[in-house]
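Below, in structure tokens: the form predicted on its own, a single chain.
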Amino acid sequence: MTTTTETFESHSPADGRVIGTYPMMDADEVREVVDRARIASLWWADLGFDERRRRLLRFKGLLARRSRELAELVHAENGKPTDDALLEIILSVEHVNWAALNAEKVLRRRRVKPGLLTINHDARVEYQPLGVVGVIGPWNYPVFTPIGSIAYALAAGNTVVFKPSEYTPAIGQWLIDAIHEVVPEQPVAQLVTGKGATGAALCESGVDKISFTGSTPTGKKVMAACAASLTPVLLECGGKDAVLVDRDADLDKAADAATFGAFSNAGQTCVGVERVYVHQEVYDEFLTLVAEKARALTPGHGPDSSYGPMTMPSQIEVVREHVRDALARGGQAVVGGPESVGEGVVEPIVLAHVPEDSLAVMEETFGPTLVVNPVRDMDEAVDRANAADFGLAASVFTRSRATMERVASRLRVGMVSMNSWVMYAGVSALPWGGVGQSGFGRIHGPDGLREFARSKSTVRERFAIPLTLTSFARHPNTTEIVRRVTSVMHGHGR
């Protein structure tokens, strides 16, 4: 294999230490992961479902066992908290559980009824791996997020080559070589590393599928190369999520779980909270809810630490743009202001009536900010939660459980929570995934399974009949007899 003399560091968004050196990965050397892994892959395929579900539920022991160390090294190269990385952790064995017991019952052979034209046919369908994917990664959820792939690909029957974000290159050395633990045979799961290059290289080096999690312009540009040799993509982009709290929501619960799902890993979270809106009955208690809420909070690197600092330092400059725009526009700093951005660390920042066309309303911020909302009723606030490009998830506060189900139903998203934040993240069976500029395709549950396979039909003919339509010695009188047993069978209309 040839080496690379180019490499880049991996440092800790607390203090600047350098966590680790890693090569900058060029085409060439990209390709040459890809070609073993394609060899490996036969292997693994092979193996059969059994022996894969067996391999994948010591991996899955294994992250149990050392969560404690990978959420260190997560707090350390991430910046998060111990106690939020192992809350990623311990989701993302949930996941890998999920996906080795159930992937043979999702994709095994099946029979299927055959329709009138062909009864005299055995048919079936089989889910046949895809081969190689590539699985571009994350640094906001370095764990649980790439593991809705890898774990669910290789379930499947795939070998994986994964990129982690050039943020959290450690992390993802420490999952790739927890899977070789497993699985020493064969290299069913690599890594490469690098930046945005390396990306695309992985995009144009063969592989059968690229799934990416990351912001939507650079999912934009990961479809791109991929249209050339048209590589199959699963996108998973990024989120302008909203909570609707109607009058007679459980107000301090509501208030609770948008704190949570705004500030938590500094507002860091494709499903996190962006936007709150609140019947205008209940809108200044809500207010001063969130308020009293976020004011409690202790940002920081200590310990104790509510969140952690901005782990892209770039980002800090789009929140500080995003409220700057709103109050210019005559929303109301209610926590924090722009005084709260700090040069690594963000202040909590509430922000109240801010014009919709905003770019904290309509952009997606990052970062831990939160934008509270008056609206009439749940109508008006289905529209504005609607109006955003963005549709990735979105909850519901209400006691009524016909408006909880009405309002779910109508959210142009791909999740929804009622009453809770992102608890569908914790149902291993259900699929995870948006819509719009959230992106498309779907991982977890079966749909992630499949996600991941080629589906491919057979028909056997059992027995032969007289009426032979796929011939052209075919009776004259055959395909007149089949139009009337349609008729029959089919004219109706019901």
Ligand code: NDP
Given for the second form:
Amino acid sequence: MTTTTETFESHSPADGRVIGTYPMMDADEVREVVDRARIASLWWADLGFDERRRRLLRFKGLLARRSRELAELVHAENGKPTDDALLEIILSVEHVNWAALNAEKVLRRRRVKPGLLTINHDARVEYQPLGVVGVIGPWNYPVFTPIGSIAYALAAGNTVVFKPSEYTPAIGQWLIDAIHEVVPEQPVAQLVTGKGATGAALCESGVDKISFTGSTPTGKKVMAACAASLTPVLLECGGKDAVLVDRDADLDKAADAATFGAFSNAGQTCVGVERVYVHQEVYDEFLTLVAEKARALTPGHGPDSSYGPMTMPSQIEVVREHVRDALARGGQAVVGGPESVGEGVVEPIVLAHVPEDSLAVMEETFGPTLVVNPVRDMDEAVDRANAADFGLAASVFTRSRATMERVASRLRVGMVSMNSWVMYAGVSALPWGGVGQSGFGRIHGPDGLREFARSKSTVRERFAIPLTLTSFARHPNTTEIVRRVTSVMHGHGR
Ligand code: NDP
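Condition change, the form predicted on its own to the form predicted together with this ligand:
Below, the chain from earlier opens the complete complex, with every other chain and molecule after it.
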């Protein structure tokens, strides 16, 4: 095996101490890992659903038992408070469990009804593993996000090569080591480490699918790289999620959800709340509630802070630019302002009456800022929410079931939480993914299992019938008979 001598370090965003040193893997090394994964994929696929389920349930058990150890590592390497880390680990445990228990039910070979013309055939569909799945992950939810691909890909019978973010390789290594503990025989899940070039090499390594989670600009590069070899891609990209608050909503509950959705994880959440559209009649009251809750937050470096420092230093400048732009265009700073953007920790910022064409409304800020704007009614709220190019998720708060359903169905997003924030993430059976610039494809649930499988259709003739259509020896009357039958059966449709 070729080995690189170049390495890189991951650091704690809190105090800069080194968490780990990892090889900067080049294209040859990535390809070698993928080659090993391909050999292992034959073994893993042959194990069958039962044995794979047993292994994945053991992995789930290990994750649950050692969640505190992993949470401390997440706190150290990513910077988020330990309790927030635990939350994403608990959700991940649920997903591993669901994928393990449901893979066979969703993917097993099953019979489908043949039509009248093929009544003499037995028709079946099965979902076979793709082979090797390349998973490229971000740093913001370094457990929950990759597990949504890794667990489902493994459950569907694939092996996995995982490229974690350069900011969180130790967490990636922990996950891969844990899988190795429950599957010691073959490298069914392996790590490749490095920076963007290593991710690009994985796209060109001959894997059977890339499951990418990260920013929209990188997602486009991944798709372009995969196009050359027609490698299929699943893209989970950025968001600009909105909360819509109607005049009859429980305002305290809505303000609490919007505040947590905006500021937890320092706003570095793909489905984080970045905009709130509030009915004008309750706008002032809502803004006061949000401002009170935001002022009460205590961000910092400690394990019990409300939220931690920015994980990626370059994002701090983006936050600063969005706040400055919003204020320059006439927006008002209700809590904090440009001075809240520190070197590591960014204090909470609430902006009001921000013009809809500002950066803080149109582009992903990915920091602890929240725009709160008034609207005439929920129709205007939906129009404004849908005006962003992103379409990941949204929340709606109202006491009217009819309004809730109408608004939810009109929002151009992949996921909607009604009278809550992000609760779709906790329902393992629900697919996760976005539309527009937020990407395409789905992880989680049955759709998430099928993303990592290819359907195969088979038909078997059970008995011969005189009406053979697919033969040069077909009787001249055959087509006419079939035409008449088709006309009787379907000709009445208008
Ligand atoms: P990036 O796009 O910067 O990076 C994502 C991953 O892609 C990293 O592992 C990165 O490696 C790798 N990468 C970088 N360049 C390339 C390349 N040319 N080819 C292949 N891979 C490459 O995103 P972040 O890590 O900054 O994550 C934050 C983003 O992720 C936000 O936009 C957020 O909204 C989004 N996200 C989306 C989610 C969703 O479910 N839709 C969930 C979570 C986050 P390296 O880090 O080493 O550069």
